[in-house]
Structure formats: structure tokens, C-alpha cells
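Presented below, as C-alpha cells, is a lone chain in the form predicted on its own.
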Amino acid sequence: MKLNHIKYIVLAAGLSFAGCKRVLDLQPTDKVTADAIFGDPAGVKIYMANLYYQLPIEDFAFFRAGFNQNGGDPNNGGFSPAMETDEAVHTEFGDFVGDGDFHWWDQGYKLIRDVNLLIDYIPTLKIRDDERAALKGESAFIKAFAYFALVKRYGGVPLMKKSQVYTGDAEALKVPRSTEKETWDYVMELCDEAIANLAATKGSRRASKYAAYALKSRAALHAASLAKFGNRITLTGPAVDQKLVGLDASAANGYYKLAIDASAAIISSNQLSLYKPNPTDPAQAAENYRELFQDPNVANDNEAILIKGYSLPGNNLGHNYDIWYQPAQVANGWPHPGRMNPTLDLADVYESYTAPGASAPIVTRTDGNVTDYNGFNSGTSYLQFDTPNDIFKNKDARLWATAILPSTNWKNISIIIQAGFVKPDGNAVIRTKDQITVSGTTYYSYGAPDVTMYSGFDTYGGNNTRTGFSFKKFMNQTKPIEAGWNRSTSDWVEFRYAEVLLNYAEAVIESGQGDAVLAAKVLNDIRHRAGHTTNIPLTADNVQRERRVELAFENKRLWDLIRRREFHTEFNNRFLHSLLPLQDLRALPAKKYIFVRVNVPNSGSKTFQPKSYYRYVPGIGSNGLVQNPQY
């Protein structure tokens, strides 16, 4: 069952009124009663589909304003959570994490209320025992997912373990916040209930035992990190004093153990594996990795654990990744392409096959300096390359599958990303439209004469990358762009085996528990799938680098920076960076390119405020809840 195919169902439970029989006793024709839904297994199936639709999956339609932001005219300007991290910048804009971003409070409690209504009815349904267990397991899974989304945003929250009944006293419905520890423990309890009741099926778009284990693995790792690294910041106030936010360091190993056990349960089942784990060479590895995200259904029998489907174009059905993020040259008439610009900071993290086990910053100069962002200097000795992508030779295959690099081929078009040229006299023209004719040949600063023929650096329409990279992961290579909203139908894989392996490796190295040999093996299994042949040791740095490249743009980086309390140190007046490809006309008649590392043009620095580790609690004036620190 596709998660997004079912329109919203409105319950009328509790809306019966005594009184006028001629008017108020009439049954509404636009609503369905609870008994009508829950009394029929088909109705339960429809209701369940709606619950899945509300699930806080951070997918193609997840933006700063929330989930499922693809109804009507979803013109959010082409932002994505990756642009709140060091993974990417927007083509035009550069704002950062704000107080109003990434909330999910009212929607979260609506979902929890809807699940509790279903749980009330499960014992009464005339269905088989295995179907009843499955519904019970799915309900627990959805509630665990919902509370995980709440606790990672707000800390401890009110726990609505059962349906509330309104008896005329609104005050009686108010539930205080539980501590953050109690809330995380409730997430674990719900995961266990889901695991106990769900079947071990593969390739499902509904929760399975493996999906429940994967959720527990992810959530427990998050809680463990908060406990271990919470002392990296200092927050004060009533919410801290009452332990509504924050976890004691002593809780870390307990949560790491839960993450290890949940991950190990999936690994030891031997039912899941990496998609195409043994490529013959890096080129094949890059293509395998790209395929996995163009259509995760290719991994239904191995790596994909839970998929959210997008099979029909249209409002609330399709999404907009292809129109927002394809390079400008393939826009096919759509006016706002190219908005996801992977950063040089991310590209630098990918390893080189010639020096495995460490990030390989892109070297542009003969002196090897990779920290000079002051722009082109005619007195600097730059490395010269024969093509605009020779500089990426030997870089990890996943970079080639995640970003469109200058002059690489995409949809049978050579994507031109050029920031300028250096004239034969040594003067440079950078990020300015210009041309020069030398010995009868005309050269263009952006690599081609017309804005429709290149994808970089020209500010026209805000459509051209300003980092030197365009976006590939999740993009559909086989279909032309459809000029219109919500026309993309590629599916999203929410849980996949590679993340579970990385969770296991991180929990083992951070806690010293579990099987270190197995943790090192699974870490290297992922790297071998990417074309690496040399094993690296299990270290915290190696695990974190591997997470950054393997899970790039899967909306994990934002939460990794939060849970490990690294955001405020990683983003402390920080500039992100671009790589400027320049044609070096000083080398004529030879065709040569040089590259310059710079701060992202037209962009300021970014600083993460420690209070932003938690979102503010909405509505405290009426709900009486304790507010989070510094709000």
C-alpha cells in the first residue's frame, strides 16, 4: 500500500449531539463514523494508510516548515534541510536555522491521538490473531516514530499513552511534560512492542520487524549521543532543573547497548544485505549507488527496509526534487532549476582511493595549500588539468554518484560548470559574463555562449550553481524534467541496511560494547560497496566520515550535528566553500583548467545558537508547559 495514496479521513467520533431531531440528528454525509471505519477491516486499512501518511518521514517533501510540504503550490524556494548543514547551499539564499524551523508539535499530537483511537478499537475488530498482532505492532511503531520526532526536537514531552476523553473539564486534559529520559525510554518501549508483534517481512512499505529494529537502532543511538556529549553545551533554567531537557552521562552506555542489540538483530538475521556489494571498479560502484536512490525498489529484497512511495504525480502525491535540483542545462523549460549546490566542504570529505582512511581535500595548488580561500592570485602556482573533472580523479565513487561534477555527462549532456577564465595576459575574469577570441577561437567565461548552455556561476534566474557542484543523488536520469509542481515520483527509502551498519559501528566504538571485529567489518563492507579495497580501522573519526558520505542528503547530517552536540562548534562564524573551475588560456594552444578554492560567493558566515538544540514548546500560554531554555 502506497503511504500517500489515501486521502485524509475525518472521524466523527464524539460529534453526536442531543437535541433537535430534525436538524442535529441528521448524520453528516461528508464524514465517516468511527464504528463504520473500525468495524470493517477494509476501513482499518484505509485508516492505517492515513496514519502512515502523517508519519514524520524526513523525505523529499520535508522542509523547514514541516512534513508533506507538497500540497497546492509548494513554492518554498527550493530549500532543503541539507542547506542548514555543511552539505549544500541554496543557489541564491543563505539563511540558517531559525526558531520557527523544523517544528512538529500539533501535527505530532494529532497523529498520536489518531493512533490511540485505533488502539482502542483493535481488541474489538473481527480479524485473525496474526492480523490483530500486526495492527498492534504497526500502531506501536507509528507511535514510537512520532515520539522520536517529538523528543529529538523538544526533549521531554507529555506522554499520551491512551486516548483522552473530554468530560467538560479542559484542565483535566492537560498533561505535564515527562523528563527527556522518560520520553526516550517510552520510545524504546514502543519499539519493543512493535518488534514483538510485527512479522519479519522484507521489501514492505508498511512497518515490519526489521523496520522496528531499525527505528530502535536510530533512536537509541540518538539518545546515547545526547547523554555522552550533552556536556559539550551548557543550558540553564527550569526545563534543565526538572530534567525536561538533557540526559545524564550515565545513561549513555545503556542506550548504546540498545542501539547495538537492535542493529545486531538485523545483521544476525542474515535476511538483509547491501545492494550490489561487490562492484568491479569505482565506475560501477558509482552507478550502483546512484541506482539505489533513483529507485530504491531495486533493493527491495536486500538493502531497503522501509520505503515511502511516490507513484502518482500531483498535489500531495508527487514531489519536486527533479524540478528544483537538476542542473540548469536539463531544465526543459522549468524556470527554477539547479538550487541544490553541494559544497566543497562536503566534497573534501570523500576519500581518495590512493590514500584511503582519511578525507582527501581537493588540491588545487602545487604547494598543496587547501586552506586559502582568498580567490585567484596570478602569483600562485596552480595545478593544471586537462578536463574540468580531472581534479576529482580517484575520489570515492559516491561523490560521483551524489554530485554532478564539472563536465560530467548527465542525461546525455555534458554539464558545463565554469566560473571564468584566465586570459593569455594573466588577467582573470571570474563570475562575470565575458568572451575573448584568441587565434580565431572564441572562449566564454562561463564555458558556453548562452545561459541555456551552461549550469554554473551566472546569477541569471538564480539557477546556476555557485559552489562548482550540482546535484545528482535521487535525481531520475531516465526521465526529462516535467515543468510543473509535484511531477516527480521517485520513492524514498526511510530505513536502509547501510544506516543500520553505521549505527552499529558507531555504538560499538563510542561505548566499547559489542563486537568490535564485526563493527570494523560492516564499516568496511560499506566502503567496499563504494569501490574501496583497503580496510580501515574502526575509529570514531572513520565512522563519522563514512556516515557523512554514505548518508549524504538523506537528512541525517542535521540530526547528527544535533545529537553529538557538534553544531555550535562546527558552525561558529563559519563560511562554506566553493570550487571555481577556470579555463587557463595562458596554456593555449593546450586546453587546460585550474581551480580556485573560495568562500561561497555572495554568502555570509553562519553561527548555530546553543538554544537551537531544542525547539521552543508552542502554546505554553494555554497548555501551561515548561518552556525550553532561552526561549
The other form holds:
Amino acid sequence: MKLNHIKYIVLAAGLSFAGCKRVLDLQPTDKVTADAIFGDPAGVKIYMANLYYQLPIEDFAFFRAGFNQNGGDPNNGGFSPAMETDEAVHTEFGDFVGDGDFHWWDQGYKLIRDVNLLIDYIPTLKIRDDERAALKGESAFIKAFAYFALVKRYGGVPLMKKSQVYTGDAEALKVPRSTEKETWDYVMELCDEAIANLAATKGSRRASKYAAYALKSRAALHAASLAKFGNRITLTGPAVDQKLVGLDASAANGYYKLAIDASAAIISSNQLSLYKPNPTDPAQAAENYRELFQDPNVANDNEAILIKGYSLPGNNLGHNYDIWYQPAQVANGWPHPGRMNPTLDLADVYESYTAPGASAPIVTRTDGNVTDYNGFNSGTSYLQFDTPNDIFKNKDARLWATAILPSTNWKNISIIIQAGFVKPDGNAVIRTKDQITVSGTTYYSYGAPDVTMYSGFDTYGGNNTRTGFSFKKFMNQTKPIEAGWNRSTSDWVEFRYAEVLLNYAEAVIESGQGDAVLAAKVLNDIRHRAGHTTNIPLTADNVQRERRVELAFENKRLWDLIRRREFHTEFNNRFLHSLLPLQDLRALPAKKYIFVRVNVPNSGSKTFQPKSYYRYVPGIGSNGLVQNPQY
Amino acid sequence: MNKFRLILFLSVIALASCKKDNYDGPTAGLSGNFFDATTHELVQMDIIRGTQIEFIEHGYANPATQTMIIKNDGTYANTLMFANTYTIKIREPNFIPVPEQEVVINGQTKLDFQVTPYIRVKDVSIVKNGTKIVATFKLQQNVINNVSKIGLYAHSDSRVGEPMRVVAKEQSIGAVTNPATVYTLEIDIPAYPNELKAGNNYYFRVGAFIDIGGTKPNYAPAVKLTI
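Here we have the form predicted on its own; I need the corresponding form predicted in complex with the partner chain.
Okay, now the whole complex, with that chain kicking things off.
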């Protein structure tokens, strides 16, 4: 009893003392104050790590739903932006660009707010001048990266040049959209600030002068293409009238010049080069190219300009490419592998070493017809091949390193991709499980008796390719699949020297400015790395073909189609295509294969709507911004 | 028991917060036709990527722009709108643009447009001739731009058009056309065994594309044929 009294007294005293403090001025103990973070360089480092994490890098965890789609339950079904283009289809589902896809608005402004807060504090930090310059440069780089991601989605956006302070009037915080031109120019200005402040260091996972130049090269080329090819579509409405979307054609050459200068600054520094630029033969070229993506750190001192690391298996620190995209035969317990199916359309684009300088569509018939997609016809004369991949002989090494071709080895297993067979009587069995015994030997329509022994065409589990190709680029050959989320730790190279060279070549040929001799040389340097020995001239077509094959699956094709305003003509009621490898049992006892070009089975046509070149601006009811055309 | 009381109490509170909203549902509507001002025929459209009507309801600070799709045959209807004044704009027209207008919508309102299509596709004949579908037609341009291409499109659905077809036979023009020229486009049926199956009905439609900001299509009505 007595003790209880004391307790109450203590409690009352405690309460009364507490009452002396001004409760509203208390600092919360579950949050760190700005001064505590920015007052300490280590705190700034942690803050920077968070900013880099938010950077809109279109990597393994980028999908139409957004960035960093690898936390919590990262199940996106195995989709990838490549499947919204002509690079690939999903094994199981159809998909195409919708209004709700590829947004980055709230997250963009959150990152810009976070980086603006840091910029406010940089002058007050007690750090050395070189560290201060580096921080200024990195902040500008991050901000430029963020505005580039916004402007390529929405056109002109509100420019938050410094952090806002809330003074009780929400209306005062509303900033109208700037014009698309002003927004691109702001991206250029931020790149210049980054370039001026950053050091020319190589192999860093933080922004360097080279990374800033590479960003400017990419962004300026994007803006230049929008200006040059803007007249391929017309959009109407208030956003167009106010120039919030669209660039004048007269702006094209200015942006091309910026792309040329930024790329040339990297080239002329002589500090960067292509990884293993002189292979002895195409086989070695294919292996070099494959290595570069399995682990870009091998090119830390030459080709890789900025790498995003995936350091540890687990949420946010690992990704899911290996479980989704390895061919079904190496699934190792993962229930839904093999989901990235490179298309025949992409495979056709790769050159042949025998006829350099042009796409080499895969010829399946003696009459050379490569436009018939009507399926197997017993009356047609097909070319016969001794193995399921002889048909790709002489194709550019990068095809072999980007896609797993039928019956090539992967992880010491022959990956069997077969769509059916033609019986000795001439009847074909295609995409149906079947077997036939001829002279004591049993043949299987899918190339092997059991679903665990092949990787093509059977619809079982949505696991087997339906295009005839499985996926290789970025796949880790050295480790077995771990059947769980976020177990892949291969790193992503965001900027690499080859892209800078291609940007240079494109800007030169499209604008007639810059050094055409150097542009042709760098274009051919990339081809030499891929095992080519014949030089081709600098033309717009050659540059675009080279981009498609060199940068395939690096999530560049989507934006190339958008910036060059080619999406709506490339995808106008378009079917994508598959290559069906069939064993021709009519040739027995010889082992022969034929191939049939068809539309991708079980899929429809795709049409791109011109309004989709711009995403809709979210929340116009409350933010009062002008909406983009036709939304 | 206590638990039961709590649940009862909470549900009373929950229900109390639901007030039935007493606004009327959308009872008005807008419908009409796009007529060729000269021939008084309906102007044919594309259902995908075709001309659209944008309408903005007055009386709101940040009104959302809503969109109506015009049907293939040049008619349109939205029977669920709120009675009010609206701004009506035509987007991506395949006819010489018309100014926006304010319309009071009260009950089911009718609003027709008299327009001049960029191209009139005239004297159309689409017939099956042996194993071929043969289309002949003339073009009458109403603007000076080039005709970029002409096409004959086939689909099992009557809304057939350039973006919605299983087979297309197209010809690039890239010039101003002569109204006296007869154009012929042919689809060889056996060349498309998967797309055009014998015994089935298909719709065929010819179109011409004027080169105005990309290309804008004008069509003649679709023709149904059994092949």
C-alpha cells in the first residue's frame, strides 16, 4: 500500500515535469533529423545510397509497373519491357503497352524532392572542396537522370529547381508544366553541371564525369529524334497548343550536336574502350559478348561506365532474371522458367558474315521465300539441315550470345527446342505431343520423351518457348538456378561504351554534323568486336540495325521506337513470328531438320496508339496540370 | 455477449456513416451522325485509332476530358451522361476539322455534324472473281495533300479497317490523285489459307489515306462476301 503511494507520487511528479516541456517542440525519437544526417559525411553517404537506389535505372527489376520491382512479393509473371516490343514474347501471355504502363510520376518527384534537400545542405557541410564538388556533381546527375525519365514519359513537366517549403498555402506549391523544350534543356543544363563537377574516374558504381557525358549523350539523342521525327504523328489539344508536348523540327540539329559533343568527349578521352575488341573468330566473339553481360564487372576498366550492383540474394538486393528466363531444362525446381522468348523478327535482323551490311532473314525454303507464315505445307520444298541449329550458321555472333538456339549447349546440357516432326508419309505433327517408331527407333514430336528433357513448344506450365528461341543474354551460366525470389546477383551495366559509340554514329548520320569518318569507324569497331571483318558504310539503317542487335534486351528498343516515332508504324496490326524446327522423318535413315516460319502461336496482332507516345499525367484533378492529348 | 454488443455497436456506427447519396444518376445522353456535307452519306471511320469526340462537362474547376469513340459507320452515341453544358471537340478527324462547340445536353440530345472528308472513296465495287477478291474504286480529294496509300482490308468482323484486318493489300501512292483514275486492288485468296478460310464470311473494305500529320484514313462501307 505504502509502496503504491510512492509509485503514484513518482508518477505524478514525472507527469508534472513532463508538462514543463513544450510537447509540440519535441523531436521524435524514431526519426533522424536533417542536421544529424547531413552534418556527417557518413550520413551523406547513406543518404546518397538511397538516392542511387531510387534512380530510374531500367534494369532487371524494371517493368511496366515501375522500378525496383523486386521487393516483397516480386511476382510479375516474368514479364519484361522487351515483350512490349518486337524483341520477345512471353511464353504464355500476350501483352502490349497500355495507358497504365511505364509511369513514373510520384516516385520521380519524391526522388527530386530528396535530391533537392541534399542540394540545400551541400554548401553548409564541413567537407573538403573536392568532396563538395563531387556531391554537387552527383546530385545534378541524379536530378538530370530523374528529369530525363520524366520528360521522355510525359513531355514537359513541372520543374522543381529547388526544394519547396510549405507555409500553409497548398496553392503556392503548385508549379505548372514547363514546355517540353524547356524540360529537355533543363536536363541538358543539369548534365553540364554534373560534368563540370564530377571527377574522371573509371569503374565506379557512383556517377563519374563519363557517366554524366553518357547520360547527356543518351538524353540529347532522344530529344533530337523527337524533334526530327515529330511530324510522323499529329496530336492535338491544349497540351500541344501550349507546347507542353512536342519539339519543333528546328531544334533537332542543336540536340544532335549536344549528343555528338558529349559522346565525342568520352571517345576522345581515350580512357574507355570496347571489352575484348579483337576476337579471333565468331565463336570467341560470342563468348566475349556473353561474358560482358553475365558479369559486367569484367569490363570495369574499359567498357562499363556505370554499373548497378546486385550484391546479395534477397529482397531489393537480388533479381529474378535467372528463374524466369533460363530454358525449362535447367529449371532446377523453379516451376515457371523459360518465359523470355526472343522472336524470329529479332533473329532475322542479325547480319550474316557472308553478306555483311544487311539483315539476314532466316531462309527455310529452297525458293527463298521469307514472308510466308502460313505454316507447314507438304508441297513446299524446305531446306534440310543436319542439326537444329545449322540454319543459323554464319549469323552474327551476337545472336548466338543473346538467344539460346535449338540444340546448342547451355550449362553443359543440349537445349532441345523442337516443334514437331514430319512423318515418313509426309504428314506433319506440330505442337502436339506425339511419338512414332520407325525401324525400331522412336521419335518424339518435342525432340525428347519427357517434359523435363526439352525446352520448346509444349505448352506445359507455360514454360517452353513458343518462338523457337530461349534467352541467353544476362543469364548466369555458372550457377544452377535457386528456386526462390531474388536469388540472382548479376550486375546491370547502365551505361556502356558501345552505346555511346552508337549514339555518336546515329547523331552524325541523322544530322550531318560531326566527324563522319570517326562515326563510321566506331560503328565498325562494334561490329569487329562481334567477329565481323568487313566494314560497312555509315547509314541510318546500318546504325539502327546495329543498335537493335548490340543493345538487344537492354530495354533500349522500347525507347528507340518511341523517340524515333516508329512505334505506330512498326506496330500496326502486327503479328510477331516464330521459327518451328521440325525433324523431317521423310529423310530417314538420315537425320534431317527443316524449319517453318509462322506467326507466334496463340497470339494476336498488336497496334500502338499514337497517344501512347506520352503517358497521361496523373492527378490532374488536384494538381491542376494540363493533361496530355487524348487522355 | 460483450463481444456481440461490441459488434452491434460498431455496426451501428458504421451504418450511421453511410448516407445514401441523393444525386440522380446520369439520365441524359448525346448521339448523332457524321454526314458528308455534300453527299449526305455517313462518313466511315476506324474503330481503333479513329476519330474521337472529346467532351468536357462545365461547372468544375479541373474538369476531366472524356472521350467517345465514333462507330465505324460514322454514328456515335453515349446514353449515360449528366444533363449539363458541355464543350464538344473532335479529335483526329478524317475530315476537314470543325470548330469546337458548346452543347447543352438535356435528355437524350441529338447532334449531327456536316463535314467534308479528306477523301471520298467513290464508285466502289468489291466482288469475288474466281479465287480473287477484286476491288475497284475512284478517289476524290477535297484537300491538296498527297494521298499516301490505298488499301483493301479483310476481317471476319464488320469493323474491318487498316488497324483491324487479317489481310491487307496496300499500294503506296504518295501523290495527288486524279479523280478519273480507277484503282484496282486484289487479294489472292489461296495465298492466305490461315486467314481466309473457304466457306466463311468476311468483310472487305477499301480505304485511302491522306498524308496529313501521319496519315488519316477514309473508307467506303464494308462489303460482306462468302469465299
